[in-house]
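So this first bit is one chain, no partners, the form predicted on its own, shown in C-alpha cells.
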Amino acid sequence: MRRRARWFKRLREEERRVKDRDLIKTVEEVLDPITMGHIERLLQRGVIWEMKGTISAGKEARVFWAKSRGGRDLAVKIYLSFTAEFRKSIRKYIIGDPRFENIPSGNFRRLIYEWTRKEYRNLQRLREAGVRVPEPIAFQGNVLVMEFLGEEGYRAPLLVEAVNDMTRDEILEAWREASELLRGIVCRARLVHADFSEYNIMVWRGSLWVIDVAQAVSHHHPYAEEFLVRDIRNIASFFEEHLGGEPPGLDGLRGELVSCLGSR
C-alpha cells in the first residue's frame, strides 16, 4: 500500500506539470472534427458522460480520463488516423487478416477504424479467456472506450516503473504472473500479444494487466511465431536483470507455449 501512493504521488506531481501543455498539443493534434463527431455519438450513445485530462500522450494514440453515466472511470483511447509513421508500423500485424485486404492503400482512415475494431475484439477475446486485461466497453471510429486501470484520473503504474519499488520475491511473484499471463494469451485466448514486455503491462490492485493488444494476432498468422519468440525473449530479459539470473521455469514455459502455438 505504501508504495503504490508512493507511485501516485510522485505520477501525480510529473504530469500536473505538464499536463496543461499536454493537453493543448492533444486538442491540437488528435481532436479533429470527425474524432469529436465520433466522441460526440459516444456521448449519445450514453457511453461517456464526461471528458476529463490526459492520461497519456504517445506517438500512436493518446488516451483521456472520462466518466460514465454513474460515475465509472473510464479510459478513451484515440488512435492518431493521420500519422504516416504508424500505418507503416502495423502493415506486419494485419497480413493475412480479412478485415484489412480490401482497404484501398490511400483509405488511411478506414484502416484506423479497423485498428480500433481490432484490439476491442482482441480485448473481448482475452477477457473471455481469462486474463486480466482492461474490459472493452465500446468503440466507435478511432476511438476506443476501456475499463480504467488507476485511481482519480492517474493511471496505475507499468511494470518497468513499479519493478524498483519491488522486493526480491515480489519480482519473482510477478514473474510468475507474467508466466501465467502469457499461458492464458497463447494457450487460450489462443492469440499472441506480439508486444509483450514490462512497458504493456500494469500493476493494479496486486496483479499484472495486459494493455495495448491491438496488434495481437492469431496462431494462423504467418509472423506468429516469431513474434511469440521475440514476446517470451523481452519478458524473459526483463526480470533476468532484476533478478541477476534466469527466470525459473523459462524452459518449461518456452516449450509449453510453443506446443500450445503448434497445435493450431
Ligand SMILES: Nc1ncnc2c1ncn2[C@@H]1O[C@H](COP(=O)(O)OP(=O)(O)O)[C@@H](O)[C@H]1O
Second form
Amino acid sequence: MRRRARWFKRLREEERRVKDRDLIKTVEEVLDPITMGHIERLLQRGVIWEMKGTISAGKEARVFWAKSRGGRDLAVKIYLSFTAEFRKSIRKYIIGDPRFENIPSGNFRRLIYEWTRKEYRNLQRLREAGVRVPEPIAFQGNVLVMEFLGEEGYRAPLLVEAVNDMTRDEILEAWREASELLRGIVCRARLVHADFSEYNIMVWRGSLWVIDVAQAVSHHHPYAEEFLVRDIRNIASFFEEHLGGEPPGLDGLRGELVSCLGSR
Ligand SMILES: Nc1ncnc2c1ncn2[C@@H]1O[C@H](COP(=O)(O)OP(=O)(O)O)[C@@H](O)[C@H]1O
Ligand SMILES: [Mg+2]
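Any chance you could show the form predicted in complex with this ligand after that form predicted on its own?
To see the whole picture, the full complex is given below, headed by that same chain.
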C-alpha cells in the first residue's frame, strides 16, 4: 500500500488539474490491488514513468495512455475481466495450445496472464515478420505495454472512423494495404488474426496498423482456416460497403492466403 501511495504522489505532484484528479480516482476504482502491484512493478522496472488517461474501456480490457521515463508515449492494455463469459469466449482460441493446457481450471488469473503474454508474443512475431503492429515493450501479469499509436495522448483513428474522411482512391489504397497486412500475418508471420476488422486496424502516419492480437492463432490451430475465412469476409464486406462493390483482387487474395495456410 505504501508503494502504491508513492506512485499516486508522483501523479499528484506532476498533475494538478481537476481532470487528472479524476484520473487517479478512475485508476484506483478500476484496478484491483494485484493489478496495481503489476503496474508498480513496471514502474520499478523503469518501463512506465506515469499513467496518464484512459484511451478505451472495453468489455475485457482497458487501454491507458502512459509515459516512459524518457517521455515516450505508451499504450498500456490491462485485461480486467475474469468473468465466465470471457473464459468461454477465449476457449475457442486456446484449445490444443500447450501454454494453456496445464493451467488448473479454477485459476483465472493464470489464464489471463497467459493471455496477456500471448498477445505480447504475437506482437513480437508479427513485428519480426514486418507487419505493422505496435512495438511490444513489456508485460507483467495482466498488463501489456506497447508503443502508442497516436500523438500526445490522442490515439490514432480506427479504420472504421478514418474511412469517413477518405476519398475513393484512399479507400482503394487502404484495401490494398489491408490485403498486404493479411499477407504479412498469414504468409510471413504464419498466424491467423481471428478478429481482423475495421475495428482492430488503426490509421497512423499514413499507414494501416493491426492491433488486438491476443486471440491470433498459429496455422496449426484446428480452426485456423475457419478464422481466416471469417477475417477475409469481415474486412472484404467493410470495403465492399464503402466502395459500392466487391474490392478488387478479392478472389486472388483469398486463394493466396488459403494456400499459405495450406502449406503449414
Ligand atoms: N497501441 C495503441 N495505441 C493507441 N491506442 C490503442 C492501442 N492499442 C489499442 N488502442 C485503443 O484501445 C482500443 C481497444 O484496444 P484493443 O486492443 O482493440 O482491445 P479490445 O478491443 O479487446 O478492447 C482500440 O480500439 C484503440 O482505440
Ligand atoms: Mg479491439
